[in-house]
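In C-alpha cells, the next block holds one chain alone, the form predicted alone.
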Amino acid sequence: MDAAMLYALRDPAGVPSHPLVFLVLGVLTWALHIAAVQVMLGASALTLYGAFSRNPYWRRLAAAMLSTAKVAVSVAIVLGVAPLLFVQVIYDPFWYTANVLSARWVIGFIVILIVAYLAMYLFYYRNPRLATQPVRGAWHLVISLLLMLVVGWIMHVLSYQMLLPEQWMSWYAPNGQIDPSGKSLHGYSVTRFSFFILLSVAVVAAWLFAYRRYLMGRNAEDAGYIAWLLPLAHRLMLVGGVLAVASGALWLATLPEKMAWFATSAWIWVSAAALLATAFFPRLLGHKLDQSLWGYVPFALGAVALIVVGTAREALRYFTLFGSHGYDALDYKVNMDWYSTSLFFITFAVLGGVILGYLLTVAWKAGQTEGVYTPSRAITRLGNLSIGLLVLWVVQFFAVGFYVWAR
C-alpha cells in the first residue's frame, strides 16, 4: 500500500507525547501481559495433569496452580489493555484496519474471553479441595484452556494482519467483490503463534522456582514437597528452553520475504541469548536457589528475557512497516499534552507503586504467617496511604474535568 495513504489514515490531532514514549511503554506492558498469559497457560496445564495424578504432591501442586491460573487471568486482562492502547496510538492506520477486516472476531473476542474465564471459575468452584478429593468437571478447565488459546489466536491474527497492508484490498474485496462482513481471519503464522505459546513452559518453570522459594519461608511447610518441586522445575525449564529455541527457529525459517531480514538480525541473537540464559541459570545457581532471594532470580530473569523478546518483536513490526511500506511510527505529529503525560507517569509510579507495594506486602506476609495475619502499624499506614492517594487521584481527575468544561 502507498505510504501516502497510510499517513492519510493517521489521526490529524497527533499524539500527546513523543511516539518513542508509546513505543517503549508498549514493549514493557506487552512483556508484563504476556508473562501473565504464559503463567496462566502453564499453570492450567499443570493443574489438568496434576488433578488426575495419584501422587499427593502432584495433587497439591494442581490445587496451587489452579489458584495461580485464575489470578493470572485477571492480571493478564488488566495488563493487556495497556499495550493495545499504545499500539493503536502510533500504529492506528494498521491496527484499526486489521480490526475492521475481522470485526466479528474482535467483538467475539470479549464473549469468548468471558466464557473462558467463567469456565475456569466453575472448575475452581467445583473443586474446592482439589489436593485431597477426586477431580470434578475437568472438562470445564479443558474448555477454558482451549478458549484462552482461541482468544490468543485472535489477537495474534490481528497483530499479524497489520503487518500485511499489501493484502488488505484482496481481503476486503476478494475477486473484486466487496466483503464488509468482517467474518474472516485472514493473515496468520502458526509458527509465530506456537513460539509465544510454547514459551509458557519455561515461564511456568521459572514461576515454580519462585513458588518453591516462597514456600520455604513457612516453618510448617512439608520438606518433601519442596524437595519434589525442585527437579520438576528444572525439567520443565530444560524442556521449555528446547521448545523455545526449536519453535523460534521454525518461526524464523518460515518468515515471509519482506520479514526475512529479521532471521539474521542482532535482535534474534540477543533474544536467543536472553532465553538461553534464563533456561540454564537455575542450574548454575545450584544450592543458592534455597538461599535468600536467589530462588526468585529465575523468574526475574525470565521477565527480563520477555522484555528482550518483546523489544525484538517491536523491532520486527517497526522496521517491516518502515522498510517495506515507508511508514515511520516515530515521525507522528506531536501535540504535547503535559497534563495527561504527567498524570500517567505519576499514576504509574506513585499511585501504582504504593498500592501495588501494599497489596504485595500483605499477600507476602499473609502467606508467610500461620493462622490469622494481623498487619503491623507500618503496613496499616501504607494501606491508609494507598486509599488516600486513590481518593486524591479521583478528586483531581474530576476537578480538572469540571475546570476544562467550565471554560
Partner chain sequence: MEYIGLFPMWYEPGIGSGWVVGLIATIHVLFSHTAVGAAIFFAYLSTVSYQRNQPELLEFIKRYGLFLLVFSYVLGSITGPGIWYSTTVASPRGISALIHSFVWKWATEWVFFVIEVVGVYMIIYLVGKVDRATHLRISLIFGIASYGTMLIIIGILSFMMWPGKPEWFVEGGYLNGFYGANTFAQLAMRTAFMFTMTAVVGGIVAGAIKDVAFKREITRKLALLGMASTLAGGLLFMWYMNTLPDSAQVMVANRLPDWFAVSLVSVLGGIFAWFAVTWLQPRLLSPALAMVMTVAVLVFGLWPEEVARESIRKPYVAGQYVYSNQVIARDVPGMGIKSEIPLIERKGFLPTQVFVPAQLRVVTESNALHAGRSLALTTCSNCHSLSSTGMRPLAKYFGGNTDVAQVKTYLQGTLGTGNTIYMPHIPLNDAEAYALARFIVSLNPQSLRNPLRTAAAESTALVAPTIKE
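Moving on from the form predicted alone, kindly provide the form predicted in complex with its partner chain as a structure.
Shown below: the chain alone.
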C-alpha cells in the first residue's frame, strides 16, 4: 500500500474545518469513552466479587457497583459515538478498510453488545436486593463481563488493523485469492489490549474515592461503610498503578519494529508521569481526601491522565502512518463550512454546558438530600434557561432552514 493508494481512499469531499480540530476532539472524546468503559469493567468486576462475599459492606458495594455499571454502559456507548465520528473524518482510508476486512465481526459487535447489556440487566432483575440477599444467577454477570471484553477486543482489532496497511492486501486476498467474507480478525496486539483493559483497576479505584466522597455528603449512618471503603480504594489504586506500569511496559517492549520509536519517545514519559501521579495522589492527600471536594479530585486527575494517554495513543497512530506510510492526516483538503462548525461549538459549549450542568447538579444534589429535593432559585433558573436554549435552538433550525429554502 503506497502513499498514493492511501490518499486515493480519502473522501473527495474534504473536511469542513481544519483536520487538527477533528484530531483533538477525537482524542478528548476517546479519553472520555475509555474512562466510561473502564468504570464499567471495573464496577462489573467489583460487583461480581462482592456478590459472593459474606461481608455486608462488600455486598452493599456490589449493589452500588451494579447500578454504576448499568449506567456506565450507556455512557460508554454514547461517548463512543463521538470518536467513531471523528476517526472516520481524518483517518477514513484506514478506518473503513480495517472495518470492511473484518466486516462480520463489525456486525457481530452490535449483536454481542446487545447480549452483553441484556445479560447485565437480567442479572439486575434477578438480584434487585443484592446488598442483603444471596446472589442468584451470577453467570449472567460473568457472561456479560466476558462479552463486554469481546466487544472491546473487536474495537481493539479495528483500531490496530488501521496501523498495518502493509498487511491489508494479504488479509484481503491471501495468495492472490480475494476473500470478501470479512470473517477474520487479522491484526491485534494482546499487550496493547491488556494495557487498556488493566487500566480499569486504577480507574475504578479513583471512582471509589469519588463514590466515598459522595456518600459522605449524605448521612452519618454510613460512617462504618465509608471508613471501610478507604483502604479498599487505596489498595486498588496501588495494584492498579503497578498493573498499568507493568502492562504498559510490556506493550512497549512488544511493539512491532516500525512503531519501536514510540517506546522511548517523550509521549511515554509524560504518560507514565501522569499515570503515576494519579496512582500516588490519593496517598499524598491523606486526610484531605475527606475535606471539601478533594475526594472527587483523584477521579478528575485520572481523567486528565487518560487524556494524556489518549494523546500518546494518537501520536503513535499519526506518526506511524506519517513516518512509515507517508500519510499525513493533517493535510486533508478543507472545504471550510463556518455555519455548521460554529453551530456545533455553540451547541456543545453553551447548550451542552448549561443543560448538562443543570441536570448533573440536580442529580448530585438530589442524591445528597434526604427526602424530596427542591432546587434553589438559581438552579431552577438554570433549568428554565436550559429549556429556553433548547427552544431557541429549534427556532434557529427552522429560521435558517426556511431562509435557505426560500432563497
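Quantities reported herein were computed from a predicted structural model and do not represent experimental measurements. In this text, the rigid core denotes the largest set of C-alpha atoms whose superposition between the two forms falls within 1.5 Å. Numbering follows the first chain given and starts at 1.
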Hinge of the chain between these two forms, where one rigid part gives way to the other, from Asp337, Ala210, Trp269, Gly80 = Asp337
Rigid-body analysis between these two forms gives the smaller part's rotation relative to the larger, in degrees, as 13
Hey, core superposed, how many Å does Leu392 shift at the CA between these two forms?
-> 3.4
